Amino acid sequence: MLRLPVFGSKSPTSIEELVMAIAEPGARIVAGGTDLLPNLKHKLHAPTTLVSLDRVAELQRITWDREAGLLRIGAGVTLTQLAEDAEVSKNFSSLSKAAGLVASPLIRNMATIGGNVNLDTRCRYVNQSEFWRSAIGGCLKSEGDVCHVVPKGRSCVAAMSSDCVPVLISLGAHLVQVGPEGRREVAMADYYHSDGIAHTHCQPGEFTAEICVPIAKTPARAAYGKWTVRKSIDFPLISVAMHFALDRDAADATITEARICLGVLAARPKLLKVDALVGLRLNDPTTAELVGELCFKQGKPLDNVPYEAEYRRKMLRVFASRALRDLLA
């Protein structure tokens, strides 16, 4: 049997509050649970106190700031009530499908989107139960010295697995942090970085409190596609988020901007150089191979999840394809 560590809770009702609560020194934050508490059951962190979110309505809230032209989603809104919403999914459609992909009902109901923002890093080598660790003498991430998977590397490579993050990074969102220090904004794209032990640039006490998404000004087409086996119950092998600014809504339309984000490659996801798709037409089928070609060639998977990495890869150039069939229809 897993057992949680011992640790005390708190559960402020106010920002202020929250960011007093955090600062305490072995504080951690806890919204969902459903990615902290396995870890802390594996024995991957050890804080003192739990912080609940739960309790703060602030971050509880869908908003749409039409006069700046952004769509806020509080940290604490469940990925239930951002798959389900309704002006959500006709306006960002990708992003309520990747909402709507995570795990099971049951998960989706407690898991938030900024937990998800903020989900840590995977790997088959150290997300597992302290016993099985200590039989490979640990890794980078827990116990040991050396990374598994590329064993004269001198950082972790573990994955970033979460589904709503390349789909937030193909859509331009940009978060707003809070902390001791006040409130900043930070591009999704430049919030990650390839260290898979602090895959974030969340500063010490500082958390995430709103994700904001640019509303398009000109017709625009998203989709988001992931490879699982076990569907409801496994983290993604590999996903695609890609967004298109067109110059009018059709399936013809040309293509004036483009923007297709990878997860599941390391600790930071992929955002690609895709200019060559700029001036095509959406629906043409040197698009389609293009953006295979794309992917496959820029995407390079590492053997930190299941499944072999080449076959990953592989993998890349169905998933975009299917990704784009449902962008098209």
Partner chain sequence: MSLIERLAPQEVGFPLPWARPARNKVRMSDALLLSMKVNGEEVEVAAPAHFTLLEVLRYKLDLIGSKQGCDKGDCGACTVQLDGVARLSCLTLAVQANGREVRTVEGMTGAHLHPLQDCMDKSVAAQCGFCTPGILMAAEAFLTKMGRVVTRGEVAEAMASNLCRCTGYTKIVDAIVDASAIMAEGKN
Contents of the next structure:
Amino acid sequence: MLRLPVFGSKSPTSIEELVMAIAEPGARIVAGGTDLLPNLKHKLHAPTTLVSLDRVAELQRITWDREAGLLRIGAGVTLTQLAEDAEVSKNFSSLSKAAGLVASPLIRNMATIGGNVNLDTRCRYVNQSEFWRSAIGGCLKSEGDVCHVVPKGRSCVAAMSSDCVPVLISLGAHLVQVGPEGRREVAMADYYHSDGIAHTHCQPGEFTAEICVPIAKTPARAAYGKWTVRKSIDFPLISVAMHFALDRDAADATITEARICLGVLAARPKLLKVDALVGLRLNDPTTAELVGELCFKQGKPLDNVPYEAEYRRKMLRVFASRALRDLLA
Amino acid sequence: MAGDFTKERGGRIEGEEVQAWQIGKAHRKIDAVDRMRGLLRYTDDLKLPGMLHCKIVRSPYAHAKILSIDSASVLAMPGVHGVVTGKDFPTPYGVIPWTPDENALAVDKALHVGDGVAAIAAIDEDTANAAARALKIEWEVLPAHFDPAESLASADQINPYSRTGNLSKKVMLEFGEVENQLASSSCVIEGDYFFEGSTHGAIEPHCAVANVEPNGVLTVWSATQVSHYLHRELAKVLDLPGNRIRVIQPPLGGAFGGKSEPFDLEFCVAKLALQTGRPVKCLYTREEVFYSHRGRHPMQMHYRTGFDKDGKILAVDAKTLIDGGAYSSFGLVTTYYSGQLLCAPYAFGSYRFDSKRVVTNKPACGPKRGHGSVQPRFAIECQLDKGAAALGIDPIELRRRNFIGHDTKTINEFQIGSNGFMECLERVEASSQWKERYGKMSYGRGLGVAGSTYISGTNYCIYPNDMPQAAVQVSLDRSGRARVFSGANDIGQGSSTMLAVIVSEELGLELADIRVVSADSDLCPVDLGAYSSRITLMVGNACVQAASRLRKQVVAHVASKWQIPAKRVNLVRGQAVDIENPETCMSLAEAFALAEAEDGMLSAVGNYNTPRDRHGEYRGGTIGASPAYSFTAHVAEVDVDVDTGVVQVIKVWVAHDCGRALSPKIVEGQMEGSVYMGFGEALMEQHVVDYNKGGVHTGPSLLDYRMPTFLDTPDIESLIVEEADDQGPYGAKEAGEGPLHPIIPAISNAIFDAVGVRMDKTPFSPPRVLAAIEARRAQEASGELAPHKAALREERR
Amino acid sequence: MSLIERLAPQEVGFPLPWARPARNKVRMSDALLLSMKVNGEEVEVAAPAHFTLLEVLRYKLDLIGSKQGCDKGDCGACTVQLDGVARLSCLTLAVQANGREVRTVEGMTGAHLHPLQDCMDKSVAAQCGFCTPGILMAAEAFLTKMGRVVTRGEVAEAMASNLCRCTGYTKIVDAIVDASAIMAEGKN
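I have the form predicted on its own already, so could you send the form predicted in complex with its partner chain?
What follows is the entire complex, opening with the chain shown before.
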């Protein structure tokens, strides 16, 4: 069997203890473990201590902060809890949907939203056993110095494969990061960068404590679409999240602001330029077509995950248009 | 005459009433509850005192010479107790005795990524893994060949034991005058097909444990489906007499052909146990399961099929290139099967096949459920569908017109007995409402049909001998209980339950009073194993013989006590009863005690060997010949998303002629499991290596090798057809492999009905289906083709 | 079936043929003392931090009902319940179960077979049975949560983490639907 590397463990019960624990050199946080443990079994990291946040009760709450106009989701909330929360589903259907589509039911019972927003990037050449990687001489993200996806590429293009991240970005969410320096807020749109080796701006000793989603002040609609080969277990091979602020709450309302975010392209989720949508009617058939066209034009999948990039690019168009149409149904 | 073990088959007393009280009933499996309670110990659940853990070091190169292995420094590591390499196993072996071309570990060179090179035994897995990582091996990397055509053309010989370069096996057989018949056909369909490799994916990874008893007997517990062949090969490779080796197959977590020959781990644990004097266990990682493979061979097939104007098949010409991977495995048989198993359920006017199996630097292919014949079945059933379309004949009707019949000979001289194929066609036609719906559903929706046949065991024994192919021993005792000793491997298909059902039927015992002891070479008679769908027919016949001998013995004593003719005594529902006077009865315990008092211990054996007159009289004419053939027909209903190419299989109707269904629920389970497995191959599974990355497997995990989940699997409606066969126990034939064959062409044909494109290459992945739809659209736009289902397009969105 | 399948290893009574002692003392990584309630019983077990719950259940506590199929959460054969929630024990650190309640397939059967086991048996829904313990654990948690008769579609959604290679799932779905009726009735 595939064994975990040797490490120690800590199980803090408060945020303070957690901060202290992960300040130790070689410490690494484990939440649901559904992403980290396979990576550890693959010997992609070698932490000296795993710090589990499963006993920090403060991180496991969903709260509606009406004063600040925010939905605050504790990083330790599981994807099942999030997907099944009736209030979240009523107000943030795209987030609820994305959380409920992650991998498989058992993975969602374990995986947390904090883990999902910090999900390590994925690539067909890196999420393999140590033996397998040794057969291709490793890559930029593992033991080697080449990229197998982009020949001669100098930066890692492993794919951001979280379902929830594009949705949260499209909803304008921000993160509360806690570390030895205290807490800071960072917009999710700014949290990711294009280096697949370390694709977030999470500082050393810092962890994500909360995900905050602004409660829309104006009428709005949001949608999420993804393609996987199987209907369960698989990571997304394309994903698209969209959010439209509207002049009124109706299917034929006019779009006043739009945000579309694509996942699974490279390390960074891609927020598209969609100014052309403002002023269009949501249910105008040409709107759905334009949404598809924008995704196709600006989204350029790579061969970093299975199934041909060219096909996946075409599917961006189809799945984006459909996500919008489903929104109206 | 040697080998004639069939004389007493049936074994009923003349004139006796046959009143089935178990055959054909819904049974619970005799061992299912223990499995469900987590009590049965599978191989990895065994733990012996002082047990060491073994890790196999594997080649990261597809083709490389081993210059040196520094075993000594690893052996010096704390906790490491043994290291073996290819030099410890100089004797080559192979499950087919004519092609011994593997060593337990690579001796001079590794032939594929994942080929075993050394094995380490240490006090625990972590220590073994650390030692495996530290083992220094010097390599000289050699050019590798992944493409079979290229490999065939190359002068570099991959497998050092090959006698014909990289050609592993070639078979060319012709029956009738193919070219003449093609010339006189009114319609000739020519097509190229490619069937991608796929693997078994049993949920239990391979595992083996070895221990040397103080008396010197080497015991090997292994997750194998062929304990007997493992026993033979262990003796050969370890150079030990067979009587010093005991092989036990613990309960098995699925096999499907993937555990039907010896693997490196079994030899390694055995050798390391002999070397260290301690028990040794080796459990594969899931990744290693992919390297051990022996799955479905990729096949490139070129077919020409000639029809007369009424759709009768005048000629079939098949040319097949088989990608074998690095070792022969069952390849000799695979190469024959790729042609020999195609000649029913349709009569061919003439037939020729030319199959070549080629060695490549990939994990070796072997037998996967429907060994060798699933791929050509895909080709021929698509050919028939194309022929039907070209001739304007309904595809089911075309198949009917070519029905070969029962009690007949195929063109390659195999004797067919019972044949329920016509009923299979009728059942799927009616259940799917074919007549009302085929060709008439909206654009994007379609139905497809396909048929097939399969063997119930093979007349060809893997090693030639005159001994029985199957044997069973049954003992009774005064407590009213039966013990059944059988070498048969229950791999989840329910063979132990089948044996209990037969003994129950013959002796009137409740299932709970029957203990089946199986697949332990010290306790059980030899059986060849769970492959070729042989167990129900072969072991079942042997079991009927043994049990009916005991039945006669017991009945005789009861009859004499009651002073009535033996034919008046029935053993049923736990009792011996006088049929004419049911008040006269005694419990079976009493009846057995009566017989035991007269005759001593009650025990009987039964044997089975195949009849010797049901195959072709030509070289290779026994390979693929079977005592009895099953028949299957499928209709699949699909919904094709024309914008994405995603194919959703909505429902599959599967009708299977399994002869007499001894236990219908278990038969249905085999049918459903077959459909499921073929469905995965049709749409998503692919076992491939990356040609551009040194031949690494593209995804050796259950994440990247996509096996369908609960949500993906279509509704399956099982329709059992029972055309009893004289050769089978109570008329039973096989059910474990036949029902897989038609699903792949049925889906391809349904896609044609839905959107007018032919999918001739598996898997029918969304990119491929979409590309085909787009190509057709272009042809429609240019006027080259009429729009498919033009009148039925409105209904869709 | 051989004798050994029925017996726990300590009962096998093999003489020890390996009289020679280990050549070197080997230091195991530091073990932690964990206490958890397993199938209703308090147990204490020592295991290093890098052991998964599955490894501790199988190799330390000899609860071999939970199976290891894929190594990393892709097959569901190792499914157990932790504080009533079904999860993959191959991706759960043993320390995460410290102080908690673990339920494995071995805990399902009291005086009688659990309705799920009985329905699975009746439907012949276990062929090789290797995925079955995981299926039972996931299904039990699902039916307990639902507390009513479930549909085939709901079963497929809820069970989509668990692979079965033998059955094509059909009979498993039959069994879970049947069991949901029995369990719902038992509750009322």
